[in-house]
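In C-alpha cells, the next block holds one chain alone, the form predicted on its own.
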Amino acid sequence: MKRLFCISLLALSFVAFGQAAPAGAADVLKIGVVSPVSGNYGDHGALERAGMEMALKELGGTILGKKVEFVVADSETNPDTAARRVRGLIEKDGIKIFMGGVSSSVGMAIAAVAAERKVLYIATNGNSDELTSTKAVRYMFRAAPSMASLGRAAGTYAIENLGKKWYFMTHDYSWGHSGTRWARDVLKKSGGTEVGEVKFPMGTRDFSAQLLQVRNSDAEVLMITCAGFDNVALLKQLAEYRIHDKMKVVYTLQEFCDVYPLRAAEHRGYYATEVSWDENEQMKAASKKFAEMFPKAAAPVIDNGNYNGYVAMMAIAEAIEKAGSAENVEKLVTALEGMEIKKNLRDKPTYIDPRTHQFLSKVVMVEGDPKGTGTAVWKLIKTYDAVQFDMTKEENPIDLTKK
C-alpha cells in the first residue's frame, strides 16, 4: 500500500516557511512548526502537523482573540537544517513559540536555539533520554513519553510474559540507543540473559544480514527499537524471515502508521506505543473525526504522531490563556510547569513535570493481530502510567525550575 502524506490536506492555517505575512498581521499569532516534510520521518511529520490542525480547529482557530497561523519549515530530519530554519523564523517572522521535531537529534538542535534565543519549544515526537536530561533546557518541553517509560514498559511486559533470553536490534542514533538502554535495564535487574545486539544506521532497508544473526541465535525475545520507513521494511522482513516462528518480537516503541500498511499476516509482535486509537470512547470519536478531516493520512486514526501534535497544541493554548499573553515566553514556561492538560482524550489529565518538562500520561502495550482487518491491526493488552517507568530523580537529577 502506498503511504500518503496529509500535509497537502491541511487547512489554511498552515503556510509555508518564507511566505509573505498576510494583511492584518498584528491580529495573527504565528506558531512555528519545524517538522519533516520529507525523508525517513516524512509521514510522521505529516501526522503531527495534522494533529496540531485538529486541535486548532477544536479551539475555533483563535487564542486570546488572535487567529493562529502555523508556519511550517521542513526539518528534513537534519539537525543543522532545523536549527537554521528556526533561527530564520525567529528573525524574519518574530516567532516565539515552536512545535515539532519528530527526530530526537532534531529536537536537541531546536532546543539549543530555543535556549539561545529564549523562545518556547515543545518537542512533539522525540523520545530520547537526552531531551529531558543532558540536553534539556528551560525553554523546551517534551510531549511524547520518554524512552525510559516506553522501554521499561516493553521490557517489563516481555520479562513477565514472553521470555528472559533477549537479542537486541537498535537504530544506531540517540533515540535507538535510549530504547535499548531501558529495556536492557529491565533485563539485567530481572536476571535475564542478553544473547546479542546488532545496530544499524538510519536509512537501512535491507535487514537480511541482521535477521540471519537473530534467527541463528537461541533468543526467546527479539527486542527492537526502530522507526520510520526503515521500520516498515523491517516489519515486512521479520515476517519474510519467519522470525516470529522462532521467538517473540517486542518493540520498545511502535507507530500505528508503520503497521497499518502491512499485509494482515505481517501484523505480529508486541509493541509499546504512546496511544491506541481504540483505548476509550473519546479516542475512538477523535479517530473518526480525524479520518473525516484527513482521509488520506498515513494513519486514518489517532496515532502517536497526531496525538502528540494535538496535546502539544492544547497545552500551548492553555498556557497562553493562563499567561494572558503569547509574547511573554517566561510566563508561558511558568504556566506550562506543573500544568494538567485536561483536553487530552483520556480519563486522566496529562501532567507536565515542572522539574524535567516531561509530559506524563500513559504507555500502552498492544499485540499485533494477523486476523484483524481495517484499522484493527492490534489488540490492547496492557496499560501503564508513564510516570511508573520514567527516569527517577536519581537517574535524572536535572531541575529546570532552577533558573
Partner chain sequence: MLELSLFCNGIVLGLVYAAVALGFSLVLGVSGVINFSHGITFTFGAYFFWAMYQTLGWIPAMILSPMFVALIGFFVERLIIRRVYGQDPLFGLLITLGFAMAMEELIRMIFGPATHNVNAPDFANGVIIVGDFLYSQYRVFIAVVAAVMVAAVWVFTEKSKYGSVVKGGMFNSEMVGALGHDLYRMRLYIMVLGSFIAGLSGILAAPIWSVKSGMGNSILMPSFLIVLMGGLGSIPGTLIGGLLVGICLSMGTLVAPRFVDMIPYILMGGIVYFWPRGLMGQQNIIE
The other form holds:
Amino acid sequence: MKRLFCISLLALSFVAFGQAAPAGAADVLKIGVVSPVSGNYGDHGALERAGMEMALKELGGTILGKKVEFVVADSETNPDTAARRVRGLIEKDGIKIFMGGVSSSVGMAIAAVAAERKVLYIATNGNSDELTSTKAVRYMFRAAPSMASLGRAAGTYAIENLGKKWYFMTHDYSWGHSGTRWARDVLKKSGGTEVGEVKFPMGTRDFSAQLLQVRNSDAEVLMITCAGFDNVALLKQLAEYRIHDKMKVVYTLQEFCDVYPLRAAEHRGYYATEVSWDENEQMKAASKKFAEMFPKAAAPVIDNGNYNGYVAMMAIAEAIEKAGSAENVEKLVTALEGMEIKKNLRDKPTYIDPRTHQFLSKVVMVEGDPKGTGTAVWKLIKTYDAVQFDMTKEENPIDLTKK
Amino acid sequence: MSKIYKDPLFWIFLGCICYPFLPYVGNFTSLGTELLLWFIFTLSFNLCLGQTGLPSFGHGAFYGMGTYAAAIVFLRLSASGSFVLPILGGIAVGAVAAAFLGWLIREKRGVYFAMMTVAFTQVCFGICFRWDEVTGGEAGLSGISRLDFLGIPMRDPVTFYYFCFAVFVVCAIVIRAISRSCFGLSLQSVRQNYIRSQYLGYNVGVYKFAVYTLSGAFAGLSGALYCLLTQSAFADILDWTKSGDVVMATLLGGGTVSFYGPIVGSLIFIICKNLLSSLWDHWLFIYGLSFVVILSLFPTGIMGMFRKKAKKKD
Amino acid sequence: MLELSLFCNGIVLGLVYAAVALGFSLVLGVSGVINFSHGITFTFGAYFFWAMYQTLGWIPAMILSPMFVALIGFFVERLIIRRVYGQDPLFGLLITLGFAMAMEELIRMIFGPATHNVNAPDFANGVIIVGDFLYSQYRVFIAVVAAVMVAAVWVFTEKSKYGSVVKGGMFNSEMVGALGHDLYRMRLYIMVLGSFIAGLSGILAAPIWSVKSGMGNSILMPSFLIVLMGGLGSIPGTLIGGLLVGICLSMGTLVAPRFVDMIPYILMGGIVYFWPRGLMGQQNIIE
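For the form predicted in complex with its partner chain instead of the form predicted on its own, what are the coordinates?
Everything in the complex follows now, all chains and molecules, and the chain you saw is the first one.
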C-alpha cells in the first residue's frame, strides 16, 4: 500500500509537471488570465474570458506575428488565491502580461503583486474607486468605468427626469458604498432630499424587511447599488413587492446577465450600465457574432463583462504593437498611457488616462422593458461620456505619471 | 549523532532547505513560502485538534487577525518602518483573540465548541469586511513592504523564504517540545478521557484555555508572515471556509494519530489544489470527491494509513 | 405599523427557516451526523423543479421533484453517511462537506453556471393589500406550506407509533437498537425524509431567489445554527429557533441593518453559552 501510494504520488507529480512545463517555443506570447472558473461567479468569469477570446479571434490569434496563448488561472473570487496563482504564473511561466478579475478585491490583490514583481495587469471588471485612486499602481490599468462615472450618470439622469426625493439601498461593502457615495454627491449638489438609506450585507437573499421599509417611505426614487446573485434576488423581489408602482427604481450599475434570466414583468427600472448591446450598429453586429461564438454564455449579447474583456485584449494588442515587443513591461506601460483604443465597437475611441490609468469611454443609461422578450430586456435612453463624471483631480489627486 | 537521522523533522528541514535549489519545482518560491506558513499554522492547529481533541473551526480567525494586525501595525503604528514589529503585533493579536474566545468557551465540548468558534470567525469576518476605516473593507489593505531585517534585504523572495524557514524550524521544535512535555501529555489525557481527567484533579477548562491561546499565538504568527508575503490583507481569509480548509488538511494528513500528519496533509492539500485547478475547469468536483474517498477509506488520514501498516509488521 | 408588518414578515421568514432546519435537525438527531450536504439537496430540489415546472405545471413538479431529491438522499446515506455512523460528528461534517462541494460543481457541469429563473405560480402571484400594508401572496403561500410541513413532522413523531421509535432514537439510539428496531433502516428513512424536506424548501425559495448553484450555501449555516439554538433532536425547539431567527432578522433591519447577517451567529452564541444544550435540548446522540 505504502509503495503503491508513493508510486502514484510520483506519477501524479510527473504528469502535472510534464503538463505544466514551459513549452519553450519563442514565438508564443503567453497572457495570464485571472478570473473565476469554478465557484459561484464562474459564469461571470466565463463571460469575460469569452470577450477576450472574441477579441483575439478578430486579431487573427496573433500579435506581431506571435501566436497568443491564454493561460487561465482560477481566482475562485478570492483575492489571496488569485494573488497566489498570479505569483505562480510569474515564477513558473515567466508571464509578464495579465488581465481579468471579476471583483474589485481580486483586482487589488493582483495589483499588489504586479507592483511587487513589475508585471502589467489590466483589471477588467472591478468598478471600485480604489483601483484608480488610493490603490492605484503604475503597473495596473482598469478597463471598466469607475463607480464615480456610473453613480453620477445614474444620479444625473434621475435628478433631471425622475424626482428629487431619494432612498438609497446599498450593498454593504466598499464597492456598494462608492456607488451610493457618488449618486449622493449629485443629489446634494442639486438640492434634492435624502429620505433614507438601508445598507444590507453581502449574501442577503431575502429583502422583504428592507423593501417593507422602503415602501413605507415617501421617496420618489430608489437608488440601488447591488451586485451578483443578491442582485438577481433583489430584482425579483422589487417586482414581488410592487415597488415599481410606488417609486422609480434606479440602479447605479446593472449587468445584462443579471436581468436577462428574469421574466419580462420583472425588467423594470432605470439602470446605468457600462455598455448596452443596442447602442449602435457595430455593437449589435458584435452581439450577434458573440452569441454565435459562445451560445452557452450567461449573456448572449455584448455585456459589461465580455465588453471589458474585449477592450482589455485590444488594448494589450495595440500597446504591444506600439511598443514593438511584449518583453519590456515598462515600455508597455508607457505605451498604454494616453493611448486611444480604436477597436472598441464605438464611434469614439477609448482613451486611457495617463494620470489614473483609467479607460475612459462611455456610460449608458437604459430603461428596463417590461414587455421585451429575448434579448430586448432594456432600451437605451441616454449616453454620457465617462470623462464627464469620472473622479476629478480634486477628488482623486493621484498622479501615476510622476514617479 | 545517528539518532538525528531517525528524526523525521530533520528530513523535513533538509527538504525545505533544498527546495529553492530543486530543478523546476524550486521556481515556485512563493508557493513554497506559503507552504511553510501552512506548516506552522496546521502544526499549531493540531495542538488543539490532535492533541487536545478541540474541534476548532475558527482558527482562520486568528490567522486572519494576525494578517490584519501585521498590516495595521505596519501602516499606522510603525512610522519608522520595522520588519519585526508587524510580526510581533500579529502574534499578540492572535494570542489575545484566542485567549478571549478560549476563556469564553473553555467548558464547551464537541459540536458546541466547534460552532462557537465558527460564530466567532463569522462575526470577525463580518466586522473586517465592513469596517472600511480600519481594515479597508472589501478593498483590503495594501502597500505593505518587506523591509530589511538585521541588514538583510527581505524584498528578495528567496531570502524571505529562508526567513520563514528559520521561523518554521523554531516553531516546529517548540511545538513538538510542547506536545511531548508534561503539559502536552495532560492535554492528551483531556482528549482521551475528559471526565476521568477531571476526576484526576486537572482543571480541564484551564488546560483548554491555555492550549487555545498558545495555538492562537502561532496562528497569528503565520498570519503575520503571510501578510508580509502577499504584502496585503483581505477579509476573505477570515471566512469559515478557510478554517474548514485547515481542518481538512490536518485530518487528511492524519493529525489525530501523528505529530507529522499536518505537514503531510498541508503539503498534499496545497499541491493538489494548485494542480487540479490548472488541469480542469470543474476541478472542484474531483477535489470534493477525493475528500470523500480518502476520508471514508482512511478515517485516520494518510499517516494513519502508514501507522497501521507499521503496526501490522510488528 | 411598520414594526407590526416587519414582525409578521419575521414570522413568515421564521416558518421557512424552521422548515429548512427541520430536515437537518432530524438527521442530526437520529443519526448523529452533521449533514453538510443538506444545502446541496436544497439546491437540487430547486434545479429539478426548474427543469420540470414548465412542462408539468407548478403543483405536480412541486410534488415530483422532492421525490427525486429524496432518491439522492437515499444514495447519499447508502454510500457516504453510513460510513461515519458512530464516529466523531465533525468527521461526518467534513465528508459531507466534500461531497457537497463535488455536487455543486456537478450541478454546474450539468445545468451550466448561469442563473435560472423560476416564476411564482399563478394562484399566488399577486399581493395582499390591507390599508397601507402590502404583502406578497407567494410569501403567505410558502409560510402555509412550511407550517404544514413542520406540523406534519411534529404529528408524526408525537402521535404515530413509528414516530415514537424515531423520538426514542434521538434520545438513545443504542437502546432503541437493542429493543429490536432496525436502527440502520430508521436512519435511512430519516435521511430520505430530511432530503425530501430540503428539496421542497429549495423549491419554495426558488421563485424568490432564482436558481443558482451556490444557493444552498446561504441556508446551510443558518439551519445548523437554528438546530443548535433550539436543541438537538427537538422539533418544537427547531420551530422556536427558526421563528426567533426570522423575527430577529426582520426586526433587526430597523435596529442594525448592516449587521443582520451576524444575528443568527450571535443568537446561537448567546443561547448556547447560557443553555449548553440549546433552548429545548435534552441529552442526545452526539454527546
